[in-house]
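First comes one chain, alone, set out as structure tokens in the form predicted alone.
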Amino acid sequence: MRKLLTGAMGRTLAAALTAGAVALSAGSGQAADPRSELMDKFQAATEGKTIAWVPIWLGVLESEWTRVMKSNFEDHGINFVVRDPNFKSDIQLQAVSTLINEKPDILIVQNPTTTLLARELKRAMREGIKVIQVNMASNTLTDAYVGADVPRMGRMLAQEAIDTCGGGKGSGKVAILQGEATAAYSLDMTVAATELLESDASMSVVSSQPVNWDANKASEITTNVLQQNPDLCAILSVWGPQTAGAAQAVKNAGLQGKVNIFVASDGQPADCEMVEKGLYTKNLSYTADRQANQIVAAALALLQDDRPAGSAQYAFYTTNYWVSGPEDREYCFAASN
């Protein structure tokens, strides 16, 4: 009686374990893969979808954001608007509002100056357009910010010339270089800069004036403080190229060399260019094509967040790295053509 028993219990529990194997094997094919859906996820979040973009004008620097940008986008099946101001600030906010009432998903900007656009980018936020501002800044916070960490520029161009300059090494005497006053990328930078130079008693801030982003305007201005202080221990600049000028300036007053250069730079060939003839002493760089990888990513984030415009205010800062050299040469990009 026990064997029969065994063996009729045998023979059930053998049969549940088959039945159990092939409904288990049978849900699972026809169960979801999580990869897949994930895919399916994003494609639902990004293909079809409108991002514009409004830079201040397609530059040097610009062009490398868009480059990366377009080729981005338009891979995840994105369509990809650009309006180019060409530095016309009225024209760039007319591109702007013009861009709202057409409602793209993502809306993203350049800014000038801290206020030209700012009630704009809340008007497009109320819409339901989500912003994000690139390098520089607005007084309206956004869904998010790519860009520098621009004060932090600021204090590590100040301690360069701190440490070259100051404590007796040198004259202890600091031009500085401003583009625009009014924009949050120049303002910031120069504030921060300014700050720790006069926190150390061996350096002396002896003029710090804005050139526009213009070389001809820094040489200018750089001639006349040279002629003021032909001791000038160092010159910031918050941007490479417009730095140019001043350092053609300090070459034609004989003081290559002598007078230190120490430039922020969003990576371009000829600011590296400019380290390695010896007319810059060291550049800052920021790595544009590095910068438009942080943009894309923040943007594909933003199409996949459900919640609404202005519901966060990310932030992606990007790293900076001293060019010395031609083996720095990795943190400059190449410009597109």
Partner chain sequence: MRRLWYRISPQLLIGELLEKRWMEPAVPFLLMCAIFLAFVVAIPDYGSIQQLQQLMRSFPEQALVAMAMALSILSGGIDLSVGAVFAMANFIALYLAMVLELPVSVAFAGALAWGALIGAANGGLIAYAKTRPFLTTMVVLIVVRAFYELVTVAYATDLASAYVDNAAWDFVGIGDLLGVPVNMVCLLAVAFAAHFFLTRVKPGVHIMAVGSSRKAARHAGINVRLSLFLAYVLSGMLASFAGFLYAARQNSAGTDTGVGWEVNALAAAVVGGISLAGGRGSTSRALIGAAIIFLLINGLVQLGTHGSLTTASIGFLLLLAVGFNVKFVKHKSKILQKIYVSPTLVDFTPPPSIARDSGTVFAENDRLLDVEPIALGKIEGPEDVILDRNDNLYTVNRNGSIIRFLAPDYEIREEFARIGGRPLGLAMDKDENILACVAGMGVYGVRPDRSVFKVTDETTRSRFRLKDDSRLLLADDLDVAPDGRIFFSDASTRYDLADWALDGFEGRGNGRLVCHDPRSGKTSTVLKNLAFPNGVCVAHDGQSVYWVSTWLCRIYRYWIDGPRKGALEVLVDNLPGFPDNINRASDGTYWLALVGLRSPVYDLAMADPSFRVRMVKQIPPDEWLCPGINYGCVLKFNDKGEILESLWDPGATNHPTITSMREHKGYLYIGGLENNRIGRLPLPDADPGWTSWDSYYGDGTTPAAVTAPAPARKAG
The other form holds:
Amino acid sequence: MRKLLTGAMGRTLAAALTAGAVALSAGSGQAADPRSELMDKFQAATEGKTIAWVPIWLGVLESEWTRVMKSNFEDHGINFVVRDPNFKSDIQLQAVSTLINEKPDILIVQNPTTTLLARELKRAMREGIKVIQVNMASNTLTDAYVGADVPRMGRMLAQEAIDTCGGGKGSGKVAILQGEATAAYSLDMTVAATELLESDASMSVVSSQPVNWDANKASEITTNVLQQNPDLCAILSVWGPQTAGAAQAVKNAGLQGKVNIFVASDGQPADCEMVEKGLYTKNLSYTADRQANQIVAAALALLQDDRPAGSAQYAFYTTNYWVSGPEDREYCFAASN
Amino acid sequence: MRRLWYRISPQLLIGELLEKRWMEPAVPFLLMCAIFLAFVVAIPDYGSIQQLQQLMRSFPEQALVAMAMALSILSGGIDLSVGAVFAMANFIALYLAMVLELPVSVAFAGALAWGALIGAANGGLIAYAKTRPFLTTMVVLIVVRAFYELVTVAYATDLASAYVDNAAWDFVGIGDLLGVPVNMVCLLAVAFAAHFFLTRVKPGVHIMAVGSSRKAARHAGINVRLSLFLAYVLSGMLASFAGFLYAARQNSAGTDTGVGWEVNALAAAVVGGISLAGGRGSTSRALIGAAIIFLLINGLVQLGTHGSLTTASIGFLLLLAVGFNVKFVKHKSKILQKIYVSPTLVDFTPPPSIARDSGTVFAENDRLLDVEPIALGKIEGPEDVILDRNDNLYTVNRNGSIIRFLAPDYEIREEFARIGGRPLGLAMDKDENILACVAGMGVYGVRPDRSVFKVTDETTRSRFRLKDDSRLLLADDLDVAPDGRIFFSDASTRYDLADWALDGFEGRGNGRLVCHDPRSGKTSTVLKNLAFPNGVCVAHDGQSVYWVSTWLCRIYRYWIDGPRKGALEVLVDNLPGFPDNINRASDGTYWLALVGLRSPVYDLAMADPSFRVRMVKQIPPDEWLCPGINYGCVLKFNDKGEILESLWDPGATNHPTITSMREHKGYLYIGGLENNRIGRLPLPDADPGWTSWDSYYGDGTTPAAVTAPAPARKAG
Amino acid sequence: MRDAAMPGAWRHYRPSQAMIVVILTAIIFVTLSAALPGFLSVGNLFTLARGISILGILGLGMAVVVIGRGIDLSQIAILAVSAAIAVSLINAGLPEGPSLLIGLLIAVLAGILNGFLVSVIEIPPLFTTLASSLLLLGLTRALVVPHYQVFLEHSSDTLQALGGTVAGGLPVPVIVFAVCALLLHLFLSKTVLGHFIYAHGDNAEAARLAGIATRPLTMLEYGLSAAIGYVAGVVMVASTSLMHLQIAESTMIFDVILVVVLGGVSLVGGRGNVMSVIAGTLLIGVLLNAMTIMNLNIQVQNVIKGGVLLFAIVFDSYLHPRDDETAKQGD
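Mind giving me the form predicted together with the partner chain, seeing as the form predicted alone was just shown?
Next comes the full complex, and the chain you just saw is listed first.
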């Protein structure tokens, strides 16, 4: 921490000196060096600006995003403000509303549902705050979206299930574990996967229930589903941690290896471990750490964009990687603590 | 300096503050203010208009749900279903307004109807099927919650894509009136209405009564079942109203909507100081509790606290606050008892000697030793005595009655009238009505036909004082001026009769002299801050009133008429005992009763307030050093303030605690606060035809005939 | 059955609440066996038993507190917190025995803290346990389990066995439940302390005046509840290798209270016994299992479960009418 601080201070000092030097050289009438000019423009656009970040809570994924953002933004001399609503949607709305009143330069949010923050995000852009939505979009389009191409992830998972279970290779029975029913991330992925699965006559979706990101609930539901469908072939899950409960339920039912578990993952280490232990069949990782760098890039780009808030609609879709064994460890980030 | 400190003791203020009923939620209220101030200091712009608006916009729904919970707790039950009802109402309003695109009024009605329905289910089961509230509403919570999850999943796609521009909807959700968010206006209106309902409207008061004691409510003729039913219906409607507002503001029906809100609401009610036993509390306390929790979470999140620490600190602070409040409410009366008594400094000079051989006018003698007892054992506590023109003797007793003993032998006792309270000083007005000061009630009168009437029971309230002193707490003695005005003493505004000794320990000017004018019907305080004003007597010339300060051992003269009107002077200072009632004597002088004797020890104690504080705090009441009131003495003084003679009962065998004496036709009748008799002492030198009534209202000549007491006998 | 614990209203040949519940359960059981193919299979019965034994163990702990006229809403939170800490310790390399002991110690301390707040500070139990679970969860997440869940990375066979089955397919959690039930039954009915708990719940003031140290007794009650809850937590970890703090925020605690109260452990205190808990657990278990076989989703299951419970509550108040003028809050 101290090292980071001194680093940041040193940089600020250096920047001040450079700025002084630039002023001097400009005064003496000499043409500025184009490379240092670029640096100056960058610093003018970024330094002392405020970026606010409101995740749903500080879970593993969000902590990773926060860690990467914090180190990058602080490096550039940007104020970075985090508000943790701790999984309470009404508090998240409060936090966003308050932040808009505080007028940061950029607001980064992770939407719990498509509707909750939609109105406030519009207001933010009217107030001149540029808004980036991360991974879970809302009904309002904002300056930038950074995240997985969720429908595509859904299709990739479904395709994997079809390849494994369809066409007589398995029973074709699939259970889908949703996240939260009204969260865009979960909703879009489920819809896309279901569409693809239903297009294949050999497949049938026997259960598609929201588990509210909760491993215990996933375990409960999976136990339930396995009771009725002992010949279940695959479980598709939209998020890693919640699937742990399902995997344990499968294991307790003595069906480990018989029921394939395909998981959309943010690349947190536990998910890779689950694959290595054979509890998950395959992970589709969108690598939160790389995604975090994309968030940083989007924020820096928006800071340097002179147009008012609401004029751009950038999208930064992340690339997904399959994780099927220890050799794919690079697609999981290291535990941040 | 020291004198001043004891005069304006801050203890006095705190003591009287603690006595206030609105001090009960003091801890939660102060906590709320402290939390808000702490965040104003810690977070920049926390107190800004914009931020305040934001807070006001975010708060109302939780507050309404807390009020719903509070209502059910006040009715003596609990409603755990509020969170689920809230969530479902949120969904219904959203569905009606956003998906079906119906008008806002329909959404509103739909949500409220839902709340009423579930409330009716709860209330029906609890009130009429007599099920247990905790379990019933818990099961309803589970069912409604499951139902909510079913419908939100079923309509998830509809809701997620619904986005209708509806001006009225947006006005409820994000509009404001004069800068105050609409939902906050709604909350204030509902809170005010709920408070009014529970404290002023019959069905509401019935709910509170049922919550306090079901049995008593039923005995009072309240329809207990209906009240309970109503409480749950209203609770459901409050929760669903919150759901409607939430829908308009958040536009979202997530899986976490309303989850755990019943727990927050319960916490809010408890933090606000609402008793879980029912019947004690108010909706405003629920609001305070909800605000505490809301501000805590909001502020901690704004400080950028990690969610885990927010949770932990809320748990910790809630326990701390409620623990402190529980102890505060429990020990408030004890604290009050400890600090209420606030003695002041009284400096006495040594009193004149009462030794037999001292040669002073106060020298002890045996003149009261052979007093003839009247009504021995037939009376308890004749504080004052008075005789009518037919020689019948009237006195008071500790049961709140005026007792009459019939002339001439006073053997026949009858209850002349019953007033209640503890009647003390007596007087007779021109129409021969008996006027009595009644401790705890005021001044009352009894007509010759025995009917009781109220003279006055209140006076002007003093400004700048916390304690409401408009009621007469300890009316002690009275007299009637020639123009009909009634002057009476209200001995203490801080202690009632049973605690007279505590007032003595304070030695503070807690009493007042009050005047009631029958012509205008008005009562006003004439003199205030008097140290236990006791006996009152209008002078023979009718120009002034004599009154005594018992704790200061003084006789004062207050001019009520003539050139010196309004002036106050000390007539006699440094009496050797504690003076009580004053009454006229036939020779143009005045009789004064000494209720007790000063002692050097007690004088010393009066000069040391801190000693008395320690005494009251540290030792049991029966060990307290009290004024010695087991000594009997009657004095006589004249208008110049000279003490003319003294009559003693040395061992106080007959008449301890002499509180009054009345001269009548050559006899002196002696009463005492704690005595079981009335004494009659012949006064050889007195005018044998003189009566008190003639002295006041007669034409100045001695009435010739003493009418036979025969008619009165008939009454007996 | 403890005759001493029978309230007056139960005399005159009226069946006890536990008996009613058992009969009700039997009726449902028979009906379902006839109607649902596969319901009566041994495998299914064992699944049923496994599913409800954790609920049953928790119910035993809760019963102790409720008999003592309290309520422990923090039971699940304590369970989650102490089990998560034990798992973290095992993951950190500490041997299993000491780790589990430390977890137990933490659970008991948390229970005693509840008891202290309830009996000495005199905060209402409903509120105490509600707030203390927030405190415990927050602290644990801040200090030990930052992301709400821990996986048991490696475990010995002994621990694994707790979540498995013995020969014949009987699940071990059921045995744990049976042992806990037996021990608690002996404690409540045969020991002086057990009788004191009944006395305390029946009339706390009278118990105090009779010379029972009610404050330490309250701490004992909450400590026991937490300890038994911790046993359930260990069984949970053994069968899922996972502890997720979020269960503390679920409605599971309400299920536990229902199981306890349904069988006749009245919230007014001093009523009911271990049999009551077993009866309540059986009813809930049969219901849950039937609905699972009928392929109902969780929400519909909850709705039906609620309907049956409401019926049970109304039926009970019809059979055992109470004098609501003398009823106490929380009843």
